[in-house]
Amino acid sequence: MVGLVIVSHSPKIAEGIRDLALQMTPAGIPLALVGGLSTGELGTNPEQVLEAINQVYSDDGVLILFDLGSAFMSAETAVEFLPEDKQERIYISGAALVEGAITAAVEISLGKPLEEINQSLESLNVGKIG
């Protein structure tokens, strides 16, 4: 089963997204959170992202969703610390964090492969309001 990593500068945001995602997938999925720094401050840290990836890693792959640009950079850096064969099984998505996490969680719970989940996330279209 594909693992999901949520990377946010805020532990409260990460926890809230986890709660929403798990509400949609009662059986549960491999899900790890990175919310804030280990000091309790807002921010992200590549070492924490790497730890989260390793918590949910399987040969099916890992999908990473993030909230801001520096969280993306932390995720990229974390992936670079992995062996090349594992790096090939990691996808960092630029999908909207909340909508992407819920969509990914549902598709992961259905046993879809990483490639199909990526396609679903790429096709998400949040239209203009008004």
Given for the second form:
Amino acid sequence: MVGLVIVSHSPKIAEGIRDLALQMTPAGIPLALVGGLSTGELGTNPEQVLEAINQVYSDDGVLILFDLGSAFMSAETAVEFLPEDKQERIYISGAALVEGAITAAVEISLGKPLEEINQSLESLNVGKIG
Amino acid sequence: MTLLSRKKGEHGLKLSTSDILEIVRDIGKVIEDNKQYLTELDAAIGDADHGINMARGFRAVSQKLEGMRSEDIGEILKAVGMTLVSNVGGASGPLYGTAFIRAASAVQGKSSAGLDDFVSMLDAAIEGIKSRGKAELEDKTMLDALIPAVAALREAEAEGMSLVAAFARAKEAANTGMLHTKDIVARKGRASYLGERSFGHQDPGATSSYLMLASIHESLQELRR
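Mind sharing the form predicted in complex with its partner chain? What's above is the form predicted on its own.
Starting with the chain above, the whole complex follows.
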């Protein structure tokens, strides 16, 4: 099963999205949250994203969804710290976070492959990357 | 004759690893001193945390470098970058972190650095920031201070200027670039959500970049004495 990582500046956003996603997938999926800094402040850092990726990583790969620009930079930096063979199995999607997370969670629970899930998120892309 | 040799000596000034450590520590002090100022700039067009984040990052850097003995400038700069990445907590973490890590690879294995190395380091740093932030000149970011600065540095190198004189020019160019961010609208970062409202405000990232270059210039003047 593909792992899902949610990266948000805010722990409340991350937890709210988890609740919404779990409502659609009661059996659960490999899901890791990054919400805010360990100091309790709003923000993201690559180290936390790296930990989250490792928590849910399998050969099926990991999909990362994020809220705002610097969360993307944190995610991208975290991925660069992984060994190359793992890097290839990690996609960062520019999909709208709430809609993307629910769509991804459902597709993950159906056992779809990473490439296919990433493709179905394309329609939810809001141009946050690039 | 004396003049010639002194000039040559000055132009060829090379910094040791302990000089580099000193320069980084000085940057940390400057960031700490300007914490409030940077945060105020960020409050106007961003999320009001740039100064706090940068100061937290550089405090961690100071701790990391305490007692660090290395004869490899690349190793030192990589440690700085990694520490910033893990501790800053805002966009400037991955951005400046990547900048220092890329700069490190430009001087990997070197135990001394001259003007040509500084040009390579800054070039690599800028490329890192561009690819990390997907930003270009005139997007109202740190690049608006850094790109003119490295251009000035390269010009100074071509003219055979000394390291400290070259950094005086780089600082001036960064200052002009930083002030210019008031006249443009943000296209990247949190400020881009404000659109036209970002006009008239100086970019906090360009300001911290200017402060770093100004700090390097200051440190070089001290080192030359």
